[in-house]
Amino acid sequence: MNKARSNPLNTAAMHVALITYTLIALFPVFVILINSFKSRKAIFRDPLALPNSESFSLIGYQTVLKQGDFFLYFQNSFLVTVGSLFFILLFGAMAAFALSEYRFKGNTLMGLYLALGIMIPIRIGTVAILDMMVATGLVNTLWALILVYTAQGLPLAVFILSEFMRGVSDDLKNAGRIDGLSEYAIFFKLALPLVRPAMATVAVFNMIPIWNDLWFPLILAPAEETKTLTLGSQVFIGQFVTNWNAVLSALSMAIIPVLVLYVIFSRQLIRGITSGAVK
């Protein structure tokens, strides 16, 4: 009875601890933007004030759309990670299907072969990669980094859609079999929608380091109409560290999308986490 009355009052909680974690979590971000929006004297005689008819400047947004193409980074970075995503998430959710739903010799050992992925990362085979890319002529294309960035995310994407997989209904597909379905429509139409919630947890955790990483679009694509907005924004950023309007408004520009992204997937991340903790 005791425990029963607790639970809203540790669902309460639970809440309020979140709300305070994410307002921690968004207040540099929320720095960041108000002083991009206001003149330099502005941002080093108050930071933390809002911007108002007299310390409101977007002196900073001319600068980087004047002297960097960010409609072409930003162009770019949606490419890779959008094109990446969509690779990860239908490669990893067939091997997830067939590991887990085909008993055959060897199937723990190809899944824990997957899975080794999560252990060893990937940039320690950075050179490696870098010749495959120079003799397949994929060097400053964005199809390197889409290959690079698919073979990153696999490992995560098999290991968690692995165990979602394995909670489908036998009966569900059976029923799917009996009425004439192709294992890829039992695939496709049954199996797929179940998981949702845990492939958009899989798109979250591979989306923001897909997106930030700086590593391989300086390695593998760092020409001009290849760039990055995580790399374009790196390059500007050190070529007018000193014009704190400029810099702010360029770190700016490349956070907002990952923010808009992370509200689109963040209710079918959460579902995905508690679906988990559940099991």
Given for the second form:
Amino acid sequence: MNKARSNPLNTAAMHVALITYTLIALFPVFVILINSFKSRKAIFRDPLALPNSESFSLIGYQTVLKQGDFFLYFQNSFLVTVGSLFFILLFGAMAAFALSEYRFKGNTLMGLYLALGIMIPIRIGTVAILDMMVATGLVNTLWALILVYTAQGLPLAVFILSEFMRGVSDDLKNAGRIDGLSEYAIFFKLALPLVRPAMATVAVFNMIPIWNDLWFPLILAPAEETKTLTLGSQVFIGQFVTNWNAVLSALSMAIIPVLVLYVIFSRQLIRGITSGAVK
Amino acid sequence: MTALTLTNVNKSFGPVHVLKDINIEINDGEFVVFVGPSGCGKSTLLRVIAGLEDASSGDVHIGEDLVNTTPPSKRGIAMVFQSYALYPHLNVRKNMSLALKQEKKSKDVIEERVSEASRMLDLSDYLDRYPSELSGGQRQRVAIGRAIVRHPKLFLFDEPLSNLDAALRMNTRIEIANLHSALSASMIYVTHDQTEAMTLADKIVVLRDGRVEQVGSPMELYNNPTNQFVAGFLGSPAMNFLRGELLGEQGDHTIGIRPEDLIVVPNGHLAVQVRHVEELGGETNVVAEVSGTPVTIRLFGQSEIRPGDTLHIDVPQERRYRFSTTGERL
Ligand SMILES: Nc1ncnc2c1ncn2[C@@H]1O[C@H](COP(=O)(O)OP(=O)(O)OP(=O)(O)O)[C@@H](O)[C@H]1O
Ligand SMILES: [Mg+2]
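Show the same protein again, this time as the form predicted in complex with its partner chain rather than the form predicted on its own.
Then the entire complex follows, led off by the chain already shown.
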């Protein structure tokens, strides 16, 4: 790896490839951002032009903010995402710890069963889930979404985290046991900090699909007071007319919280992705 | 007073029978070393004593108490691991005081014990550092300090020095010996290093395949091994084993002779071909061969012997150990 790095030709090729990829990945975001600051006419006249004094307009943002519920949607999305992530990480890490640390009958089978969910899309069960939510009275609550997303995220979380949990030194855990730490203390104080990079990876993987999801909010929580941002933005997309200014502005603002969460996790994430490879 | 008694201890991992009927008694203040080849169950035995693994059957007494079901932290033991196993997110002081905090000891007691231990181990200047900011030797001293502060009845060391380089190993070994005399606590020490075993131990327990082969003081084991395995395991270079007939003895037993007991004389009655000479300055190990069997001869001082030479050696009668075909001492 170090040899490849020191070769200037290789370095250049690597950078060209990465920069190309970055440009391709960022282009749609860039188009959304610039168009959100333009008047409707300007968007259609020349979608790729930067806003100038003539085409600059905040009408999109004004529309979105005037729709008073936008902040509520925002808050709902945020609560759902953060809540789901919290439960995915907590239960995922606990299950992973148990699976990798304790020898019990059916340990491997249990692990496989938990991992099965990776291969079966949760949307297949939508009707059954809706039935259950109706029966438990959770329809049109944020809890419905949090529970579903937690279930959706857990299999992969358990799978990834148990691999990392296995890497936590046995001696360290045993030292903790001898020092009188409870199993919970060993989990929270010794194991969790050491798998933090893996947790960040899992968090990022789960965060974006949850934040962007339209399916479950539409089915389980379409009420006005529980709408998420993605669902809320749909009001601007009509069957005949779409308020592009508003849609683009809503999308631009929706990027911000994800970006913030991403920055929080990314320091850990980079170590998470490379730690397997480098070792 | 006994510090530890193991009675018929067995341990299986599923179908794998790792410890087989272990009976050991350790007296107060004794320094006991477990030696044996890799995979013979030393660490497993130590973990059973610590309570990190449950024995499949048999009893573990620490002091007078039966501790079969006592959790590790209540057994009055402390353990030092090969990999140090320091808490990476705590500084040295907190690493050492964690166990005491768990025991709800008062601040003064904790402070006093930590400073006492860090004084003993020369760690006073490093108390606020994190493990990642320490050298290997310092980390191992912190690990030992973490054990000392608990004032345990029994110390357990699992190959504590194997990650250190040779010079540091010797220093730390001496430090552990000093600690033992200063603390007068019982210690169990696992190693597969000969020198550590011989120099530190009051008593050596030789293990093979999960069985105790022999227990005794270092010199007892060296001078009076009960079987061929123990004879070959202790001593460096290892004891030579020759077929009886090579030395003109009747029967199909094996004769063992230590490298330093072989005598090179012009009229010796065993002719050997020299294959290799290791000169260590103070001594010389000559690796020779007689009809396919390797023979190591240890000579004091330096020597003129070169590979390809033929040597004549004497194998003194009173220095011979005789072993049956099953390896038992005859
Ligand atoms: N959790 C386990 N499950 C199954 N087998 C195990 C387990 N732990 C240890 N063993 C087996 O028990 C045997 C003894 O292992 P142990 O670690 O006690 O050896 P050791 O004497 O300490 O060796 P070394 O000197 O290499 O440290 C080995 O054959 C090992 O494969
Ligand atoms: Mg071991």
